[in-house]
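Starting off, we have a lone chain in the form predicted alone, written out as structure tokens.
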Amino acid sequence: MTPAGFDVAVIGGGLVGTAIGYGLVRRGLRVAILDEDDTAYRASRGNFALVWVQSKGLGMPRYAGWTQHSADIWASFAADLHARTGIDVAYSRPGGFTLALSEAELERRRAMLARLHAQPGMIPYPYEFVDRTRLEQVFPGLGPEVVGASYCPLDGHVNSLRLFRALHTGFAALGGCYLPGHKVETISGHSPGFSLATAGGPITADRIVLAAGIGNAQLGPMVGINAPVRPQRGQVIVTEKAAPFLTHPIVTLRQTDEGGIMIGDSLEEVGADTHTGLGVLATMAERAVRMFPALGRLNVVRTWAALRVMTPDGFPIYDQSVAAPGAFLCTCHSGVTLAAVHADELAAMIAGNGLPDTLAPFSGRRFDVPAAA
């Protein structure tokens, strides 16, 4: 396929517009996603490949239920992609723990989930609170300071890079056209449809998606749509490969498929940088060991940093454009997690009769409140 004219022009060649332009492309739809080089700031690098549920939709229980539907229909988009692309990507769904190193650290965590789910509208899912003997139970080699956790059957993780490999190859498969170079410049509308201005050259769609992570600050407003998101940075550390002793994910801690430890806690308001800091990371490995202290025999082979795309209540924008019809606009945090839900129901949403009122509460529309006099 040429890049000429598109059904959908997906507008950002991360987890969240690959996932949307795979489920697009599957639909039978002429598709481009319109990525950036290699120097653009990604989530997906720096993604814990977690699928979770586990915690989520405090303040906005919408954002609860469609957590929790993506989670339950992840085994299925997992199984698609493979059975598309001969590709593994090593989903487990073991339920997750969230630990605590104190008893303060426990009742806080008991009071936010009674919190949530105390929310008027709240899907109800199952979780309970694991004392440190039952723990031993399915942790051996505990810390002395882990006193208990909560749990949460439907959590599970996956390998992110498999699951960023397999959308683009059934992507491209199915007939999608990939445009990395496009970084998207200007976008006017005709009739009907749009035109982009990209750094590769002229595109046209009757519809766009943007799906450009903290780019879509600017990219909103040419289709009338507010995108106040902001970076956040995340630093991840990660071990050498090790005999396997993780059976289940923590929100902080996992043990990938191929052996290694990832750990991750890092919540950092910087801006634009992905530096990473020892001061972060050995506060991150200094409470992993606190954890586990085998871990403290391990090597650290890598670190790095990447930018989490946030908006002010930390839930997902998805919105379509009133002064530009034909304009979608998605932009979250959790791209692993809502991977399926994204690829699936979203998908179908663009290709059809456009976002219905279930979405409402995501609108980017909430942040337009007058300021006080």
Second form
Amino acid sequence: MTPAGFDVAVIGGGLVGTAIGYGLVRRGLRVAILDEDDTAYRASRGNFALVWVQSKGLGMPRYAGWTQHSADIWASFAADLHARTGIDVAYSRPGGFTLALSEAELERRRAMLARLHAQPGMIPYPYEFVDRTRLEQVFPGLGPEVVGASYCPLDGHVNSLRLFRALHTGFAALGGCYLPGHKVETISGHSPGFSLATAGGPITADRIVLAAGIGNAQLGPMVGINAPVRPQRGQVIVTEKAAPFLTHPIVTLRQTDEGGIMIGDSLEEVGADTHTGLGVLATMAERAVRMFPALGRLNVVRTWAALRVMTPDGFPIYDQSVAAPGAFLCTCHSGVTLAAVHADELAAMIAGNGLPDTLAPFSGRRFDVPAAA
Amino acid sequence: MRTLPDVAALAPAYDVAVVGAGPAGMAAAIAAAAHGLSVLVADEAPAPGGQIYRAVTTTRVRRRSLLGADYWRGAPLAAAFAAAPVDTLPEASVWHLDDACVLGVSAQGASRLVTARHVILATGALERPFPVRGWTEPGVMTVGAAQILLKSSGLVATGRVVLAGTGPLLWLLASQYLASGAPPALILDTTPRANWRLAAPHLPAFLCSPYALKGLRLMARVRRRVPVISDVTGLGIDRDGAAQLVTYRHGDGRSGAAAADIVLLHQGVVPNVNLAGAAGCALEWNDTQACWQPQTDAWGMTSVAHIALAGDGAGILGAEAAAVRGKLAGLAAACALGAITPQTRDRLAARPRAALRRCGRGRAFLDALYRPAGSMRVAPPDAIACRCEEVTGADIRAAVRDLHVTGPNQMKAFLRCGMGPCQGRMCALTVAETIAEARGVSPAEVGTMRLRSPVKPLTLGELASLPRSEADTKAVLRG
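Would you mind giving the form predicted in complex with the partner chain, to go alongside the form predicted alone above?
To see the whole picture, the full complex is given below, headed by that same chain.
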């Protein structure tokens, strides 16, 4: 039932791989998405469902622009998905806040955003600081310790599970071939194209896209691409559903369209360990309750941990192989925000003439600098 | 037994923490405390007894014959438990357990972490889901829930009560209803006809067991007074005004319908594996009982050091066996913590082991006879599989067919099944078996939902009150 060869094989069935795969089938290509099985690490499941601009790009202005562009085309991306699949991913862009629980936190925030915007080559985006008086009008029930917030009108959020389902549904409807149980073991070039040895049997494709999250660290070198990604643990809490009360997403706290409150944004260097830790969860819960005391009465229904796919400088890698033309690699930890640009521009580049010079800052070669002796 | 008023009264650490105060938990606590270990027993009910001996020390039911001799068998055990030097925390939920034997305990809206050197999970059994069309409608409940009302409050359902399903508990409740003067209107027996043939080789052993005579008498008593329709192979419930219309299909293709005010469903019990699974204990598929159970050795030890299981939570063997398995787990705890030598443990275990063999007689017959039909264990297209998120059998089949979803963890992402307030505690088995059927493979291959704490709800405020280290704070608060 599997066609003998594909135009493109995308390795990885998470948000990154599926967004690219969806973009490719939309351009009429024969595409396979090769995925692992039911219990893979799946960084996609740990996302916070923000389409987020504020604070991104300190250290790489090109990333700030790339992010901003994706956020700008997100509405049309969501509309396209809805039209093709009937699935409403609940994208909204009411603008987002970062709340500060002390003057010191607020000052750190001010300094950080000032540094971000002072970078040469930075495409500026609107943001402002909101004092407590104005904040109280936006957020009834604000805790007494909240002193202020930064606000960016470009920020929004979605229902990321529905995004995931819509991408898979659209991919399948356009003739894409999703193959679970096809963990890729080795990649070899054959002329022309690539042969992949997978847990589910061999696959051949003219082009390949490595979107395997943490797995890219092993797969990249097989096609001569350096992708030194490591897992970084993040933990998430979600509460029972509540009546709508949060009109805007806050970077660490949001109410989903279905009513549950998500609380997130921890960061731990513990390797590929997806256990939750009560101390970190308690800290997150405590900060959430200080922001909105009424949250303390809601039941926690679920906590989980997932692994961010992190590069040494924290920015994505978009790369194409010189040694094995037709092999691409994509890795990032903002698979929701960047889904729109992955399905659109990035898929077009992969389907067309490859990555342009404008994406050169994202190449994995930036990590090639030898370690100091 | 010292009953603690709240979590503040808990000691920060115990030698042994027992979760559940049913027969296994009570027996385990008694055995461990007998060797000088400090023991905590946390239980969800207001009084010890578990499901089987629920409210045995407090029930309002005075006429002993109503609940039967087997129920009152719990009274001496509860009395011994009351006399044992253990701390108990009633009306408490244990929502967290990890491989460091740290337990998260919640009672009266407050939570606390307790560390144990050894943990015995006596979390018992849950009723197997019965995902037929209409099972979530008002007026439909489980036989187990009906029995809780009877044991704790002396309440019986009134009007036309239709019992549907299979398994000993179905017949026991029917007889208890008869004894309370409220005979069920009808029993729809879904025991697959083929099971009789599969069970027959185990019949001689069953006839030697203590269950045989009791069980056969009980069934005969029910059959004399209640109409029974056997070989029911299909079932659906539809609302009909304030009442329910139960439609059923026979093995021979005929069908029928019965009006009911209350429908009580049951098709056996399965181990409650939620806490064990969340603690990281390896689970295995038991194909004979068609359920997941933690891997355990002869002492109830799991794959995680110092976490043991006792009773039906380690595989269904019944109440009498549960008490014996509890005793064995208590002895193993005493030995693991150095309170007794392995020689003493083995000597003290000799009689319980013999008793366990006696209790096990007849189990193979019951397992074979009452193994519910596969068609009753999967959600048909028109039935709800996940109640919290209202996911139907049709949704799951479509996701397998169209989106090639292979297992329940991926299915959560696609359909949210198992992501509601129950976190898959109710639907995990149905979802896995429905996926397995749609894929044409065994549930063992499909796997089960990954379990995590909290396995019971706690408030965000409770979570916020827990202790944290500087590293924990730094992981969240970054400049």
